[in-house]
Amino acid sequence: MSIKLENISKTFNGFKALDSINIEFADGKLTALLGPSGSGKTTLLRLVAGLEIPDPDPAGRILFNGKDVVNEQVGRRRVGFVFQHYALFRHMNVFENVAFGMRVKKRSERPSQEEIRERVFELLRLVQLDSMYNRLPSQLSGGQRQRVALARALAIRPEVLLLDEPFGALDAKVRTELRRWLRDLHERLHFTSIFVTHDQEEALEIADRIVLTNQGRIEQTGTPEEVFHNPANEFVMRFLGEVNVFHARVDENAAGQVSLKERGELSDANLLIRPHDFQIHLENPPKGSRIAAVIQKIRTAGPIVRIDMSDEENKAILVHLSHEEFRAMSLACGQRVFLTPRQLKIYANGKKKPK
């Protein structure tokens, strides 16, 4: 099913949560709600559950595969919710906690009890939790427990899938294993789903599209490769992963030749470098801009060595290398190198400039 919305806001309390917003969801694609705390994502995602209705407006439209469902109660649009926090009912079993949403629908749509049990067991076959079926959640563990609740959404066939950081609460670990679970549902099942979430990772990992909104607009929206190598603007680069920020000049009469600013000097546009598009030099590299630093702390994390660096003016440089790389280079902290950027890119007042 697609999904559109189109003009659509929201306001509490005279807070405009969303504004204006048009966006559209595609047929059978995975798409992540990313963002900041307080940037909308949720919101809109309750939008289009159902579970809040938009400010009036007359050209303010829901549609699913073209129908508007903006006046349609929560049980006529077909959709299926997984919250963080997994809603489970604590004094139900696996079994009941899964059957609950085709138990009260009404008695002409109602299953057999035979229909319920298949429909069920298919299910929790699917999520790999069919030998626990007689369990309470409390016997459960916190990834078990969203899978029960993963199951329970998809009981009542629906044509959308949302949720809401629905690995929020679960540690690291299991937060890696159940969104590459997830990955392989979705494309075993082929759902138009939704997902919010505030983790980058976890977005640039699994989704087929990202929603990027902030203050109740959408930033950019692409795919995960087209939003972090090609930000729209400064905001969407800082979100997605780190990035050092410097202060520049742009000749405009030097086709965009970009020059780190001197001290007191003003600045028209921010350059922004991710720390692993550095390359580090130990002798001062004849040509191009470089910059000065010296290595303040080596920290090991994972397949990554992370370089704290300073510069001239005590400017703190974050710079990644692998370790290959870092073995080769003999770096100490103490040290003086030179950097130059692999990759770079320019914005001024928050926008991207062109080259």
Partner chain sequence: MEQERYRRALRAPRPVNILIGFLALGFIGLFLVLPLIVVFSEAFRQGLQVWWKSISDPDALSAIRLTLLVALIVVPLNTIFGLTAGWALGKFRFKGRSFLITLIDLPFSISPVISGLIFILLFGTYGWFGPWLTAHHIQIIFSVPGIVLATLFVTFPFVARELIPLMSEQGTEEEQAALTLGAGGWQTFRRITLPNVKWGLLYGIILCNARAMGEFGAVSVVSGHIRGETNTLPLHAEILYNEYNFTAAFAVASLLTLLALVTLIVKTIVEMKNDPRRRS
Second form
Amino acid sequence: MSIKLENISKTFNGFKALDSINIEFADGKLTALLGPSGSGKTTLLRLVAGLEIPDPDPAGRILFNGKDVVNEQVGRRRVGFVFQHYALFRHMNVFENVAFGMRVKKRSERPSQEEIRERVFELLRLVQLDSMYNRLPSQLSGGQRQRVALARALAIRPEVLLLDEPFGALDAKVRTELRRWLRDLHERLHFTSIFVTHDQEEALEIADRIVLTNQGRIEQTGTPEEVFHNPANEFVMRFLGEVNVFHARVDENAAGQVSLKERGELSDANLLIRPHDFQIHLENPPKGSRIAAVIQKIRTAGPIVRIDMSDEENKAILVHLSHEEFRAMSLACGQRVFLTPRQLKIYANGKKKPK
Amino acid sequence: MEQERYRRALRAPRPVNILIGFLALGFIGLFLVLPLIVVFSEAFRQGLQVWWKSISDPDALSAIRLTLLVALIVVPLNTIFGLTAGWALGKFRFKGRSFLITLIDLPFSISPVISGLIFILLFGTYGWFGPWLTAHHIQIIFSVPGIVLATLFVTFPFVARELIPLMSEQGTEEEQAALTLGAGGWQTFRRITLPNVKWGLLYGIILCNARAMGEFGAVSVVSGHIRGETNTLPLHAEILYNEYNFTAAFAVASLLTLLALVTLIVKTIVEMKNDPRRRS
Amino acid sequence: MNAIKKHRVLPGFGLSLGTSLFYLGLIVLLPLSALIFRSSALGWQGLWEILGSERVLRSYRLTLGTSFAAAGVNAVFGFIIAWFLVRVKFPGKKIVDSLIDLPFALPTAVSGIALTAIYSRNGWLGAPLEALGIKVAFTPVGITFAMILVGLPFVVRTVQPALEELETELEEAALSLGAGRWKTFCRVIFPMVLPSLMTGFAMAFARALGEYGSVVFIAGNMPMKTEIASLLIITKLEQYDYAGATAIAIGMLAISFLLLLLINGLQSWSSRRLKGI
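For comparison with the form predicted on its own, please write out the form predicted together with its partner chain.
The next block holds the full complex; its first chain is the one shown before.
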């Protein structure tokens, strides 16, 4: 099912959580809503589910397969919603939690006891919890609760699955496991899924598409590759990974040539370089822009080598190297080196500028 | 080691603890246990038969009937109110909410006698509706409706004040989950909200019931003390006592005391089930 | 384009709030407004005339005095009992703990006649006390005793949680800084619990002011001597003196609302003070 939001706003007590949002979620894709906390991503998800009502003025639309559902109640929208803290019914065991959606159907539509039982166990096998069917939520671990919440949401055969920070409350190891498992599950069932996260790694790893939100607006939409390699603005670039920011000056006379700002000069653009996009030179390279820096600290524990440097103005610069490169160069603390960027992005006033 | 030393130091020395225990238990014994003992010993002073005769007396039986009737009307009404107030004030946030909660608590801070007085001012012979009621031959004061109204007022907050904080603390996530799964409002309330607050609800109900059956001041003002007609159990005990029929008075009191003890036991059980601190 | 209907996601708000407001209005607010209107009909002059009479003033003084004394005794012993329940291990603790709530569950008439039987001239304790020349029943002391009984759980139940929540770390810190046990109690524990103790005191005081059932038997009800305000209201009502009853009631109500404000203030003060740390 495709989902489209047209001109949707949401205000809470005068605070604009979402500001005329327009967005389309493609059928069958796993989309990540990514942004810092308070950016409106959870509100967006809850609006799709019908758990929030959009501002009546200006009137927007929420289309499910082209049909406006904005006045449709939550229960009628057939969305599977997985809550951040799972919201499992604490007085019901796992089986009853999953069966709930079927038990509350109208008598004419309600499956028989036998069918309910079959469907519940099918789902519990899917989330690998069939042996725990009679446990209470309080007797489950965080990861298990998450999977019960998912099975419960799937039990009503939703056409869209919405997950609010699905891995937010789990510890690191369970998190990565469940992440992969969710991706597999989506591959198998592939219906339209949207999940909210503030973890860019998570979004980049499992989503088909990423929607970046900030202060109630959408900053960029695209595949993980697009948003990572072609960030639309400084916010996106900063949010998707570590980055070094330099103040720069755009030279209008020299056809928009950009150079790093000198001491005392006003800057009118920011120059952004990812830590892994630096080339380190031991000697001063003859031509091109270069930054002189002194190595302050080297950390080799981990998959890459992280080097803290400082430039002449004592500004911190972070550089990432592979272990091979690092060994080949034999760097040491206190050493003076020169950096040239392999790749950089320039944004003036937060907007991208042609290089 | 260090910690263990402090921990030991934290505990008061033994003689101090013994003194504290002596004072605490002595005070409890004097003001709480001794009256209990007196009630039962006075009630059975002349043997089981006299006790039985006192409470199977027609006037006593009618008092028991009236007390049960009042509780049977008052407790369900206040329970329904408690549930609606719990839903509206516990699950939603809106302007004036805390003011409403204060209003609901109001009867707790009003003396029982005043609680009775206000109904006299409304429905008594010289009250607001007095002339109209007299003209239509409807009697509220000095009859059962007045007793019911005064008891409703006095026990009004019991269920609501248990449920509002409980429902508010539990939040609405589970209800929202039920809604996304297709449950209607009533189904959500019955299957999710109600089971989650059942112990708090029971707690409120038993306290409401205890007060409804035992209320004295407010009921005494509006009842008129008509034997066999408008006497509840506490009023019956009062009349017997004032007639120097002590044994019969204490026999009736022993019934009410039993009710209080049962209430305390149920309350303790519910607290153990309800309180996560004590449950774990 | 469909207009977006403004409503709440969780259903039943209008219905439940409407029902609650209707019921609240009918059972609580309408009757109370009768009291307010009646007294406003009296005017300040009329009110003062009634409240200024010797008999009313004496009953107010008696009620306030005995209530204050009872709340004071309860504050001291309530604190000791709360401490005992929280800090001292002993067998049967659960039973003693449950027993504290007895005055909440016991009809006031029962405690009234029981206390009177204990302290009357030939009662269990009344007789030996009489021999010592101490009279309890039918004196202000007896009234105070009845008020102690009904007010006790208020102090214990507000102080107990405050004592339970005290972090042992705090005391450990004080002890590790070299403070002795007594000093730690006076300088650390007691100030932390004081707001709750004051709240409990105020609640017990408020409860005692309005108490009727347990007091009326032991008081003796002699005009000008042992006649509490609640009883005077009833006496006035029995003489169909609605104005008199209303005036006395309004005076009582004013005092208990002042106390309610004080209690609310104390509670927000203590929670602000403790959470601010």
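Residue numbers count along the first chain shown, from 1. Heads up, when I say rigid core I mean the largest set of C-alphas that superpose within 1.5 Å between the two forms. These numbers come from a predicted model, not from an experiment.
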Rigid core fitted, is the C-alpha displacement of residue 189 between the two forms 2 Å or more?
no
Using a rigid core alignment, state whether the CA of residue 57 is displaced by 2 Å or more between the two forms.
yes
Superposing on the rigid core, do we see a C-alpha displacement of 2 Å or more at residue 157 between the two forms?
no
